[in-house]
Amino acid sequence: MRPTIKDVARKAGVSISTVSLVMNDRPVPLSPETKRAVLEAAQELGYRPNQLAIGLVTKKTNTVGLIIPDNSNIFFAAYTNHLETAANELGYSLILGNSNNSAEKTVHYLHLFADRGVDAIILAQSEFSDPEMTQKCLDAVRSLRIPVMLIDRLFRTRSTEAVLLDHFEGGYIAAQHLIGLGHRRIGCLSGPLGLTSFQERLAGFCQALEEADIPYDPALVVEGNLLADSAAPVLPALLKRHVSAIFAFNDMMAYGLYKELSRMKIRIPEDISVIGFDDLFFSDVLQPSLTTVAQPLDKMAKAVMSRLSQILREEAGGESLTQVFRPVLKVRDSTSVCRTETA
């Protein structure tokens, strides 16, 4: 049976209150005797204080929740990865919902979330291709009483805090890399372009290719899942339009164009380049290293910790904040100068 705060007061000789200023570290007039005695008492016994009675009294649980859309993306497993390490600096833990993209799941654990009494909730899609379903989570949102930073999948229109990446610029020098290396009919394996990110992404490609004087082709562009099994049914309609690098919208449908172009023996990057997005683990230990626009999560991490840090702590001023991070472009093995005599 769990040890109470009664059995360790009984150990220690003190009352229950003293226990309890020790073990909540309360400024008060302690002897340093009393204090050992007590954490002593509290080791042997295994006891831990019940963090949901002293929620119930100071209205703060130290509880962070975060809702992901897909678990299964290592994307998201990274991020997680960073914002817990970030939260557990500051204080905080960590509890994770994942919404397998669906809108009502996102609804449904902002309300859980809630009811169970987080100080605050991190919303890493708050943005659906349906804009019904959008709109359902921004109502949601805006009907809860503690703070949600949106992250990654933002709304067009938001009133709310926010940590994203610039993608715009993401896409503008993923192309203007591949250009500069000689390629002018370049593929893009785009994330769904009903999302404002990949929206963004698009855009900054397109205006790369304006700059450059080569002409967008619409044709070049296919969109996929953000999985590795983007790449399949899309990869001939690409090759057969000759195009001689790739931009995939995530390095995880790089990942997948790497199988495809593998399997039909092309090789990377002589025959074809390829350029991804987000920069996971793999894509440096992939044989050709994948050059990828990076997303610097660890900074974007702390960041989000460090501004619900403030907010709960009533020191972040009325107005909401959106902080916008900068991409890095990693140059790596798998983009090189075009060979190809139709580019």
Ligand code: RIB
Contents of the next structure:
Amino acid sequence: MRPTIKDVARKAGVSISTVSLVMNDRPVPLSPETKRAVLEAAQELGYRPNQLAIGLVTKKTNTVGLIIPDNSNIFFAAYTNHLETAANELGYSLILGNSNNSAEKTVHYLHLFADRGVDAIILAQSEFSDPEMTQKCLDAVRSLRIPVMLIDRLFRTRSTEAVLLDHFEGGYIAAQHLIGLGHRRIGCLSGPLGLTSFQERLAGFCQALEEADIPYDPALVVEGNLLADSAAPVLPALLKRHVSAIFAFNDMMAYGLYKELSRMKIRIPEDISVIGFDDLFFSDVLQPSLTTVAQPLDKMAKAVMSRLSQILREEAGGESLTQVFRPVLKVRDSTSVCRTETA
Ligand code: RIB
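Can you return the structure of this protein in the form predicted together with the ligand rather than the form predicted alone?
Up next: the whole complex, starting with the chain shown before.
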């Protein structure tokens, strides 16, 4: 049986309200002996104040809910770590919900976290390939009376607190790097093109092609599901069209390309260059190390928590703020000068 505040009061020989004042460190005149008696009794009993009960009084639990679409994707695991570090530095705890890319589970976690008294929610996927699901999610966000910060895959609405990457620039610098190496027949292994973030990456890619007078060939764009196993089934379509380089819209799919190209005895970068997106931990360890587009997760995580803390301290003013961060090209060994004639 979990010890209660009444057990602590009885053991310390004080009133319940005295225990509450001590445990919540309220600035009231209590003798050091009384404080020590209460803390010793609480420690001996293993008493922990009920955060929900405290939240009902103070309206704060110093807890933030984080909903991510897929914790098996290393990108979201890495982003979660940065967000938790940033949250802890500002005195907040993070609780995690994994929606498995499901709008229904996303809505479930939005309501669950709000009901459990979190002070705010960080939502890493408010957009889905099905527009009806996106609307369902945004309706749930708007129905909550606590701040919701949108990150990463968001459907830009007129008034959202958001921290996001400039996905367009990410696609642009990836293509520019390959074009600078002489590649003209560049394949794309894209993310789900029903999502704005991947549409923007493709648009940036196309902008770089246009600036280099390289005609855009939609036959060189194949869609993946962001996981490594989606690379193998679509790779033959690109090889048949004699691409000399492939831009994978995330590192996880680039890893899948490595595995399949190795099985086919196709060398990276001698026979084909590969560039990824996200700069995950393994990308620098791989042989050859993966050239990729890095997302400044540490900076974005700090911006998310700093903004939420400002809002919760009611120091943010009335206007919603969308903060956009620039991607960074990390040139490594998986891309090299184009050696094929037909490229
Ligand atoms: O790997 C997951 C991808 O989807 C990342 O590029 C991230 O931006 C997310 O949207």
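Treat the numbers as computed from the prediction; the structure is a model and nothing was measured. Here the rigid core means the biggest group of C-alpha atoms that line up within 1.5 Å when the two forms are laid on top of each other. Residue numbers count along the first chain shown, from 1.
**Student:** Could you check whether the CA atom of residue 42 moves 2 Å or more between the two forms, using the rigid core for the fit?
**Tutor:** Yes; residue 42 is a residue whose C-alpha shifts (by 2 Å or more) between the two forms when the cores are overlaid.
**Student:** Any CA movement of 2 Å or more for residue 329 between the two forms, core superposed?
**Tutor:** Comparing the forms between the two forms, which are aligned on their rigid core, residue 329 does not shift its C-alpha by 2 Å or more.
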